[in-house]
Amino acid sequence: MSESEPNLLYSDIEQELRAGVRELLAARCPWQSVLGRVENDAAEVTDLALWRELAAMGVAGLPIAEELGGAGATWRESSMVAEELGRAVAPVPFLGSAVLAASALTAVDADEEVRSLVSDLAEGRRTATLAVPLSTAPGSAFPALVRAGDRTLTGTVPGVVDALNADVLVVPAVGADGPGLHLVAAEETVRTPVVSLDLTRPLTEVRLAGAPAVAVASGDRAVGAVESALVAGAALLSAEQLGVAEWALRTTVDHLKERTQFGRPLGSFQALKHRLADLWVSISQARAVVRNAAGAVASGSPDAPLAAALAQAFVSGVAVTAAEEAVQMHGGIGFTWEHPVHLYLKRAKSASIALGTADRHRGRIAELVDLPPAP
């Protein structure tokens, strides 16, 4: 395989890491536990104790350099972890802290404060998130919801992921000198939970009223850092969606092998076999575009924005279809609160509009490959 060809396979090290993460999630994050957490107050949904255990395995700092406290791996390994977190609908701040915030911070000049924060994120001592609406897609204009003053920020950002329990917010803001990226202690902001379809991934409105801030990047550096974070986020989110789809297919197959009707397992009926086979093919295709996107982001390829857009445009629909098919093929029990499939359907539905809709990403693909506009 030449260096220019994407490697879509999993390495032995990735498979070992997968086994470790899956074992921990099976023990600490069964669906009964997730369901129990979403029935409580929104502030208690995120499992920070589980996150610290994952961080102790190196999960939080996989793509971060070893000298900054990370594991010195790449986004490929992080993508594989995202698959497992999606498979468990784990309520941990992986997307906000280990992907969006970490990616933005490692794209700026690392002064002592940034290095300290990145090290803490990698080791799970603190969590952070990028203060943009979760609907923000790669390729969007630089967020201008927050105004920068004299070392202060003012503005309101709706729908921020993983902000409710974060220690630090990485805030894009526009000031007299143009775009900038700033660090704000979360305790200096007013954070209000907002209703989210996916109860396992809380969203928060963040209000800053003259909040003290530390500038860490400005101008093109800040714009590039936010764009890098959004591209990495889109690529890693597609991996999580793949995990959701694989769980839905596996669980449905197991159910149809056990459930009988007219003296036969439901899975023996041809009509259901065809639907499952179609789903298996779609998931296999999804795995290829997810691995391609992870590899492109990991290598810093100029094709990373295109690969991430392609992954989001395709995998979003696959995850939603897989979850919907799981609900349908589980029959009546699939529509109950007591069965976990609704957690996966809500995760798939909400993820399909996070970091850009599939239509938005298809438009982005057309832009990136210079397709002429439709007549």
Given for the second form:
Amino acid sequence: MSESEPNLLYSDIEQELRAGVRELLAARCPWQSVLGRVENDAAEVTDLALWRELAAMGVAGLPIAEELGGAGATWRESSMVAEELGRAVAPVPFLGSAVLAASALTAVDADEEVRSLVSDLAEGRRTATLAVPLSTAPGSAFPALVRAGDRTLTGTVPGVVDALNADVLVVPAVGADGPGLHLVAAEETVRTPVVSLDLTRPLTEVRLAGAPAVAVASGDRAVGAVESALVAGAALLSAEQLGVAEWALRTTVDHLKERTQFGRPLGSFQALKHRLADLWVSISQARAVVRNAAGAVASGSPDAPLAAALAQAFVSGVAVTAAEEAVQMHGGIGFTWEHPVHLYLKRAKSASIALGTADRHRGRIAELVDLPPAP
Amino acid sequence: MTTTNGAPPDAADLRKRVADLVAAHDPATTEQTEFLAARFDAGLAWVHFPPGAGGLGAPRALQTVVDAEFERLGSVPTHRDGLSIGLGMAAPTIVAFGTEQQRRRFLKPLYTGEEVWCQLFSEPGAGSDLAAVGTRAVRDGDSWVVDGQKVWTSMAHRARWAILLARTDPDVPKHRGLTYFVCDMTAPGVDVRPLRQLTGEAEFNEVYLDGVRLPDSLRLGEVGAGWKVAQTTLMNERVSIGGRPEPREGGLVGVVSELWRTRPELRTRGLHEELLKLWVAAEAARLTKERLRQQMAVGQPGPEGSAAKLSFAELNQRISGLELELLGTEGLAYDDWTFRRPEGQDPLRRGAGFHYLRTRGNSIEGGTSEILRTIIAERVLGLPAEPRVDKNVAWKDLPR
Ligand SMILES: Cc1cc2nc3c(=O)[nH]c(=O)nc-3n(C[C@H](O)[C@H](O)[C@H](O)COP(=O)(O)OP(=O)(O)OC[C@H]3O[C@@H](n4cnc5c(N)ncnc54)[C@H](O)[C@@H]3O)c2cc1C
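May I ask for the structure of the form predicted in complex with the partner chain now, the form predicted on its own having been displayed?
Once more the chain from above appears, this time first in line as the rest of the complex follows.
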């Protein structure tokens, strides 16, 4: 390996972990059961029992130190797990709890309360999330939707991911002395489910009306913690998008080998073959980009914001195209509720807006590599 | 040339061999050809080639170790113009199919750059459908007599040798009647004529073969097995593109990014968006290449190699289009229409118009993007093949 480039491959340990996660998801989270859950109440979409099983395998606490109950691995391994969760459109609070909240909390000075929360998150005993609109991009201004008073918070945050079933909210808020990061017991807030485009990833509006809060960071520390959570979030979300894209390509290829029209398997028609070849090319590129982002976030490299922005700017488009092409090439079946492809389309398109659109990320890249806009 | 116990050398062993070679031939003072000859003799040209053929029979993955070690010790390979067909295509084919004698004759001067190679494959009637070639080779005692016309042959005007695909049996289906030769470009009857390209210059040529006599010792592989031999060449052609790691903004995207930074008066909002999209795509393509390199280094090459050429072609075309638009009035001018050979010039240093025109060739040369897509769809994704109308028809009966 050259020293400046992160390792873009998967380690043997990662591949073993992947096999374990995939096996568990195949048994516990087939698409039929995902489809079944999204037809239920909003509160029952998220599969907390599955999340606890995944946590028992170490999935929830991969980048968290062993003394805090984590697996003492890195964001690289988490990223690989995210691929599998994407491939299964698994309705678990990975993004909110294991990525956004965990990342924000490991970036603040850990007092007793934070340490116990982090180890609970790692072991799947409790879940948490970062109370920002899911569309917030890294590099944005510090979220100012919530005002901090004297140990209380007031304000409304729309579109929070994984909040409905969370035990704790990590809330950025602005008070008299500037930005701060606070912990709030979720039951002290009013949570209203949003009917979300991505059925498998419920969003919630969170209202705080003088909710009791514990400050865990202030000033630059709070700003840095939120930013690093968003950067890690963007990097990890790209891995999930890769999993979505791989599922879409694989499923479509399998279908086109089987289905016959005009006396030939559809997959022998060049008009379709070439589109699938293009998808495969983009997905191999997406894999390199995802690994690069995971490696940069894992090592705390100064390149991490750029690598994460690159990942979202590139991979989110690949996932959307893969899902859209999958619907098209499945024809009428692909347009039905009973075929799982719509779950992936909704996941892909929503994820392309979550944590910043590709356009936002390209804007960020422009700042980071000095390609300024026209006046 | 192997280690004393006959086992292939490992990484530490190779590093020592590199160090010994550099100690004996100081790269700073040794003439390049001489240095490369020594490197070939030491088996450090292509470590996976057999001893005597510039290699040591080591695992292919260890080549990166050798390259890195040479670089560390001050032997940076310089840009050797015009050698890519020899190095990337002829050499692996000769190693795979050549006789001991052919390996001994051809590989060393090919490696040192003393002998340039070209590829006499394409014909006016056989491009994408390469197996349709009609250039005839007829046996006459101990030699073959070749007649036909090749086209778009890069480097033919500088080449000492060529790899040649010719038809030796018109009465069997097209893939089965071909034979592969090494063609002596100095033989009587070889006529190379410059073919002017849309860029104005002539990188490639028409090659007329008129009663060219080639000894049977220049045949590579069995009579009638030419298609199989050519497959090895074509596979290596695709893999040889995209081998070297690149820094960020290494290619054309760097040229355009620098233009953007240094010429604020050229910036517009729409072009900014396009530039950023291409910057992202170029970085993704670069990282994919880097990932492929890392895979090769641990000995697990993936199919990503075939994707590299395809994405590189498209990307370069879009970037060069943007470069022209960005330049506006300056983009309306062209740097040089002189009809001449392009020898020794770094194409990145040519003007934007040249970049735009030359990159049109990227999606045609070495297999078109359409053909590559079909290969990916069938060989990587396993989709069913197109129906074949020419499968069991003798070549002479095919519609032309
Ligand atoms: C700069 C340059 C350098 C070259 N150097 C060499 C060289 O050194 N030696 C050499 O032998 N050749 C060389 N070539 C030739 C090159 O390999 C051929 O031009 C190429 O393989 C395409 O063949 P063709 O030109 O006959 O196009 P055609 O095969 O006629 O194709 C025309 C168009 O139809 C498409 N097409 C063809 N078949 C199919 C199909 N089955 N499905 C879908 N689309 C299809 C093609 O993609 C292309 O878009 C060079 C070409 C260029 C541009």
